[in-house]
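The chain that follows stands alone, in the form predicted on its own, written as structure tokens.
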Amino acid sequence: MPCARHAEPELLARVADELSAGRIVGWVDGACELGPRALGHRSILAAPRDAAMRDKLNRSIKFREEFRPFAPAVPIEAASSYFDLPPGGERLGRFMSGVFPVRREWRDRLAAVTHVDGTARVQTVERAMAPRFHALLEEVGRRTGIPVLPNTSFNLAGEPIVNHVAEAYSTFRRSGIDLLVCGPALVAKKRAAQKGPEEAVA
């Protein structure tokens, strides 16, 4: 399958393009994460606009019940535009520690992350805490008008969250994830690949 190394702006642009086109991305960046939430270092990312994406993530990636929702990640400075946050909600959302209403005018375009009661477990992303993930959300926003991505932990049902690159690659190969990003490297399955002169076969 094609593998390539990209400079940072090129990689973020490519990943944002793929997400905007409906691809599912395994995202490995920096140190591993511990605890009950994936906050942008060991994450599976996708487009938020379609409830069918939620169903696909549950069926083909997480292998779990179809009703289970996914958390929306959004730059902290844009969060109140899409979610009805109470005072202090932006800070509470840094660790996905609160559930807030999705603003009614955005629910159709954020169907993959909106619960049946119109709420979402929001992750507000600060540039200082996760600069690369924050930059990716901004790139997605420039393409789609909505800097929001469903963010779920990088693991399959019954398995721990991935730690090393080898574990991420194994999970990528055994699931419906289309692309894998580990630092500057991007690996694409054939159905998601866009051939270019800089790409080599892994």
Given for the second form:
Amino acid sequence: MPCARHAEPELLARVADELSAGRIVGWVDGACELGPRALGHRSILAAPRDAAMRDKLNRSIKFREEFRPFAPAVPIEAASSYFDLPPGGERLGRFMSGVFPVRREWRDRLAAVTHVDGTARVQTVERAMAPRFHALLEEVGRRTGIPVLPNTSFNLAGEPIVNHVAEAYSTFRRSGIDLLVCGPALVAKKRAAQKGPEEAVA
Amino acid sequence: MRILGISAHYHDSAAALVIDGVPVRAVQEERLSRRKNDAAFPLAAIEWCLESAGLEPEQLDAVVFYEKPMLKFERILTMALRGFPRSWRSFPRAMKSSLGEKLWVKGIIASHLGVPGRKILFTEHHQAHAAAAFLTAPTRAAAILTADGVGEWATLSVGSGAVTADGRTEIVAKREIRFPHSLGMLYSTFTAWLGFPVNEGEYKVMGLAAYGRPSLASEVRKVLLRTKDGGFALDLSYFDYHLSARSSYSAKFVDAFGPARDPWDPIDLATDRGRHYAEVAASVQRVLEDTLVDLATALHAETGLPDLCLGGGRSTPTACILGIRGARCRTIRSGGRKRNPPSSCASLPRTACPARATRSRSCWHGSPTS
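Switch from the form predicted on its own, shown above, to the form predicted in complex with the partner chain and output its structure.
Let us now look at the entire complex, which starts with that chain.
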């Protein structure tokens, strides 16, 4: 298996590059979350820009209904720049427990995470709760100007969220995820294997 | 003090280990068994919690299960008798699952873990939700509202929590609305009618709601009636769930909203039928939000407390926590701030809750302490 190990800065730079280039990343970091939401420890991540990405995630990864939007993760410090948070909204967003309007000026550039009614189920990421995920969001922000990523749970329809690395790898092989990151290890699918019909459409 | 919390036999079994008031381990059984929403007794989750913390079961001070099995049994029995003879089919099935596992859960826990029965304690379903909401909120006093599908008799409860000067936590349930009058069941029934799996597809209803206008809200309000005492009651002629477990909506429901969607039929928003599903979803969402905002506003006026903790199980909370959206959020906040519960269902049993259950015929049960 072409598995590479990277030092932290290079790993984050590589993942941010791949995300900016429109690739889908399976992200496993430390212990798993409790409850129905993936909060940056067992997540599937992608670029937030266009609705085509949402449709691709729905069709080729999650195999679920098209009307379902994806939740955006954003560093807690930057959240109110992109979302219209009520007082206490940052705190509520730490567990994706609130739905807030996406700021009008950002809706076009956050199309993959903006629901049809202009809202999003925001995750506000605190550095202390998920330090690597927080660093990745900042790294993405330095590249694209928007430190926001659609964050959906790392599982296929009908399956529980992955726990062990072996389950993550199995899910990676059976879906349209391009890149798998488990701690310091990184596995990429060969480009040739990616050129499926949905890529031709996108 | 080492406490193991367990939830099982309803949905998403899980175990959590709390040492001296701090949750140190928690995991859902499904992550280990690889069966989604696994409701089996969470043996693997318990083993992981104890093993990774280096504990043997006999070192536990208490094992807490999240509901009183007898109360749930009583509800099944009473509803079955009320619906007799129409309910005779669902009764043996409910009895079997109750007698088979819920009623004897103490024995199951004792035999699996080898802990003596005196160490096995129970919290009421809503008491667990209220505690999870209040104990994780950064506040010393708050009003608490919990809503749920169905736990025991209570399907919605209001109360308050406070941390006393000596550091103890007190959570008081003031009033509750009892089965079968339930916002969660209302939402789940529309979930079933819309062709989504109940207890799992509720958030799909919410997602779909954004595509429609609440044009049928007045129809939904005929199903969910507001009572003079500020509570609510379902018009039971629209439902079947208190009679049988098989289908939850009645012929009258179908007369009002049309035939149910076949789960295998795609929802095509370009067709009248597809748009109708979205309009119904938007309508039930609106009525639910309005009702919860009303109840929260009344609770705020009653308690005078600036903070509100929302708690709940699985079917309503999607709607309850996430459903109070944007501008609606502000309605509550005109008097205070909205606090978040975590989305987990784990038992956090560090609480004293004198939930007195008085039986009356009014929709709201119990009496205000003020």
